[in-house]
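One chain follows as structure tokens, the form predicted alone.
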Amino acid sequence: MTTIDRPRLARLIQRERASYLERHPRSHAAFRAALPHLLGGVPMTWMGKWSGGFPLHLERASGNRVVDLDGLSYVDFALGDTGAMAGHSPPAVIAALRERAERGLTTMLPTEDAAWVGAELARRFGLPLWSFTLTATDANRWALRLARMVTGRPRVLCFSYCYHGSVDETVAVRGPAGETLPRPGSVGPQVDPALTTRVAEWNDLASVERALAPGDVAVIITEPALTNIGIVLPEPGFLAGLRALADAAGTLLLLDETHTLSAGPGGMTGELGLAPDLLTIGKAIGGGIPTGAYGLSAAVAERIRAHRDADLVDVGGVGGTLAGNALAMAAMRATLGEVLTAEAFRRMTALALRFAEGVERTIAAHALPWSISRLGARAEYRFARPAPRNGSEAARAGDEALDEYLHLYLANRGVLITRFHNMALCCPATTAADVELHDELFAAAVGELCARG
């Protein structure tokens, strides 16, 4: 296997940083102008995680193209880290938003769109009853509260290096003795996560069984594949084993399909015929408008109804004034009905397969100890081979210097991938030529990195 020449990598990064600064004077100036009044110089602190020292600033975006303040255009494989899985400003969504905006954005009244969206989500995911939120974080947070209520149990089980938004109970990792620890870098957790959470290791059913043994876990919360630590796919039998262990322990199973929707119209739940008790989703189903949703099995819904003292219509801890607003419902109806269709997923998945094959050819040509994993329309390369099989292995495979080099090399030549990791997503507007451009640039970047002399 090829060993990376670290001094050479450092020189290449410096070259790409200089090029990035030279190419983006207006974005740099906008970033500096924001520093006195925006924390970190950006509207949300995670926007500052950008190779090159400052983020590109948006001028416009359409389909799978982004144009920055300096007038430079990019093929966008980041797509809002799945928030723009439908592409930027899909015409069907824009038309629905325009029509809805003229008739009222939010009134605390239901619209007919909501029932349509609920029925469509039920068709895709198999859970009959749905409620809406503003984000997937909200959906997860409220679903966890409902799970604790109906089971009468206090704890949540998650997986090491999972991602479910900023839900306190899930910002945790498994320690060397199986103990629950705050995830490194966790900001001001409300309480020690050991009081609320047990943590298992992905693809390790024995660790799940041990975590469930005390009988105090209300719900297992997981993505059907880990995504935000790099794509970590479930091994054969793992998801079925989770379902069986949950049933044996009297514990509910919650699947978060926010990122794994890339697998198909019904996410991995639909593709694999999974049977969760609760399901959460967000981002992509709104076509760029903030939204989220959680679905409930009939059995869970019946258990919720049995708690007649639970305040689900006022200040009991579940709900938000803008959740399920008319604008979001119109966006979801247009996105699900006209953009993220089964045919669109077939095209997106085929392109992502070509993307992954191109990356694998370059990895093999240079005998690099890297790998690429794919989940439907989503692909991601990791600096480990074989591919990590759990979150802890994936975390150890991180390499900030390689990330920066590849991100900058691509951005300086007109291609964007997700800056949090090396994820590429195909949307309905992505073309074969876009994939081929990434193939060429990735091969050139790796070729320079591995060149002799």
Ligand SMILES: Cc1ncc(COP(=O)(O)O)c(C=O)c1O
Given for the second form:
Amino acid sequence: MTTIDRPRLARLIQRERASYLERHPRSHAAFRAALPHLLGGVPMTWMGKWSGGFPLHLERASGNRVVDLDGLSYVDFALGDTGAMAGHSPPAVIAALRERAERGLTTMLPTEDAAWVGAELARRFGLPLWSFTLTATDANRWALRLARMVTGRPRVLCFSYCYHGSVDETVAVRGPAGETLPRPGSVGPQVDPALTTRVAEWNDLASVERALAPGDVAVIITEPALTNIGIVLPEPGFLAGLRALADAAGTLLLLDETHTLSAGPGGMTGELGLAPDLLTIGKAIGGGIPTGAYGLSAAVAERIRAHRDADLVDVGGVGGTLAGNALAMAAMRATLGEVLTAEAFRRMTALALRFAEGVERTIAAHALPWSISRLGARAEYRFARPAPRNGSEAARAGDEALDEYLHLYLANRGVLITRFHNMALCCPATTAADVELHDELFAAAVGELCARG
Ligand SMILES: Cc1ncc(COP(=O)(O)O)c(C=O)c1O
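Switch from the form predicted alone to the form predicted together with this ligand and print that structure.
Every component of the complex follows; first up is the chain already shown.
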């Protein structure tokens, strides 16, 4: 196996940083102008996680193309880290938004779009009842509250290095003795996560069984494949085992399909016929407009209704003023009805397959100890071979210098991938030529890295 020549990598990063700075004077100036009044110089601190010292600033985006302030155009595989899975400003969504925007944005009144979207989510995911939020984080928070209420249990089980948004209970990892620790870098936790959470290891049913054994876990919250520490796929039998262990322990199973929607129109739940008690989703389903949703099984809904004292309509801890607003509902209806269709998923998935095959060819040609994992329309490379089996292994395979080099190399030549763990996603506007461009650039970047002398 080839080992990376670290001094060479450092030199290449310096070269790419210099080129990035030279190519983006206007983005750089905009960043510096924002520094006095924006925390970290950006409207949301994670936008600062960008190779080259400052982020590109957006001028416009359409389909799978982004144009920056310096007038440079990019093929976008980052797609707003899934928020733009439908492509940027898809015409059907823009038309629905225009039409809605002129007739009231948020009124505290339902629109007919809401029932259509609820029925469509039920058709795709198999859960009959839905409620809406502004983000996937909110959907998870509220679903956890409901799960605690109906089970009367205090704890949550999540997987090491999972990510479900800024949900306090899940910003946790598993310590060496199986204990719950705050995730490294966790910002001012509300309470010690050991009080709220047990952490198991992905693909390790024995660790799940141990965590459930005391009988105090309300709900297992997980993505059906981990997607926020690279993609870590479930091994055969793991998801069925989770379902069986949850049932045996009287614990609910919550699947977060926010990213795994990439697997198909009904996410992995639809593709694999999974049967969660609760399901959360967000990002992509609004076509770029903030939104989220949670779905409930009939049994869970019945148990919620039995809690007549629960204040679900005012200040009981589940709710948001703009949740379910008319604009977001119109965006979801157009996105699900006209853009992220079964046919679109077929094309997106075929392109992601080609993307992964191209990366695999380059990895093999250089005998690198890297791997690429794919989930439908989404693919990510990871610096470990075989691919990591769980979150802790995947975290150990992280390599900040390689991430930066590959991200910058591609960005300097007109291709964007997500800066978070180098995710690439295909949208309905992605073409085979876009995938080939990535292939060529990835091969060239790796070729320079592995060149002799
Ligand atoms: C699986 C999963 N759930 C929830 C979230 C949170 O989404 P949001 O930031 O829209 O609240 C994310 C964000 O990346 C996610 O990956």
